[in-house]
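This document opens with one chain alone, in structure tokens, the form predicted alone.
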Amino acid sequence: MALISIDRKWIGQEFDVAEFKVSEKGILAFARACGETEPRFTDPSHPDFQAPPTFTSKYVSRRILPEAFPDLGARGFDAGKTVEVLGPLRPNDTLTARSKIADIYEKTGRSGPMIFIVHRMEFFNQDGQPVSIVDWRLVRQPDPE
């Protein structure tokens, strides 16, 4: 499909920056929602209290795709997230998240061609240290002709 060769120009271009504040209350609520039981994620008095590993998966950027990104049709779905932990997240950390398209590829399924767009958010703490990378796979199916 010709869309791939056209759309690959979007790979690697940063298109959004957002800030998020990590709070003790947010860490505890996330841990509870995930069924986490490890004390370092559930007990603020623990000497190594921090957010659970998938904590940054809850954040979304202000834009899903870059401005002027090609319209690939209205049909689509979330194909999952992966989280790479690079460092701990602690209460009162301020995170800066930078969004870009990490990859675009095509697969053919039972319902026809599908375009996979990997939206990557790279998170840095207030000291500029990388702490997490979240890749979100968004699937778009071109509208039937």
The other form holds:
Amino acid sequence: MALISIDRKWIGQEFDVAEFKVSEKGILAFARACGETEPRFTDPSHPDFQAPPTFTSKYVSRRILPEAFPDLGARGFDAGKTVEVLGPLRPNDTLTARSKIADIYEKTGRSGPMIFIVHRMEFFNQDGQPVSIVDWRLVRQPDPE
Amino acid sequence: MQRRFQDIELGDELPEYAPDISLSAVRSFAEAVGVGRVGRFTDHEQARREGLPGAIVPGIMSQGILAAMIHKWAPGCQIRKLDTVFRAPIVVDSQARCRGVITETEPDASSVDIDLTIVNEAGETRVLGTATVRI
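Form predicted in complex with its partner chain, following the form predicted alone:
The next block holds the full complex; its first chain is the one shown before.
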């Protein structure tokens, strides 16, 4: 089965902007469930209290893909995430997340052709400082003919 | 114990870490990230109805667990980048093991690269990762 060709015009186009509020409760719940034990992640009275570095992985934009993006079928899976940490996240920070498609590429695996779509969310704090970049690799598998 | 960059060598292994991936822990995580009602993470029976071997650990929880392992090894370190590949599901209530090995050292930046894996009870790699960490 031939791979579906995706127009590379989609790469780099910003398609969503969302806001998220960081809460102390949210940081604590995330940190504890991941097994963090360092006080800077688990004790709000710590002078450097902050969210664990992968905290922004939990955020999802309002749209996963741009409007009018080609329909690749329902089959697919989450292939992984990369988090780049640019600054600390503190309680009561307001994050603005800008979403775009960072890359699209194709591979063929045991289960057939796969299209990898890299959904990038760039997070900025209330001062406009970049704090995190999350690349989410979504895989879509074209429906069998 | 604070870890010093000069004491780290290429090929050093992080202490193996057994994360808590009990149903209770995974439900707590799922609640924390807003997927508490997603049965494939929080309900073995529902997950089996979806064709899975049981409830599975969310990929981003695996990622967070790997970060926690690094922090236990080097308290106070700064994880600058963490890339994780969700190769295959990890079943909730199983006995997973996290491993890490130093693959690069950058003295100018006091930084190391760590190859990371999470393996299941059969020793099969389920999650792969690479971290760049400032010590």
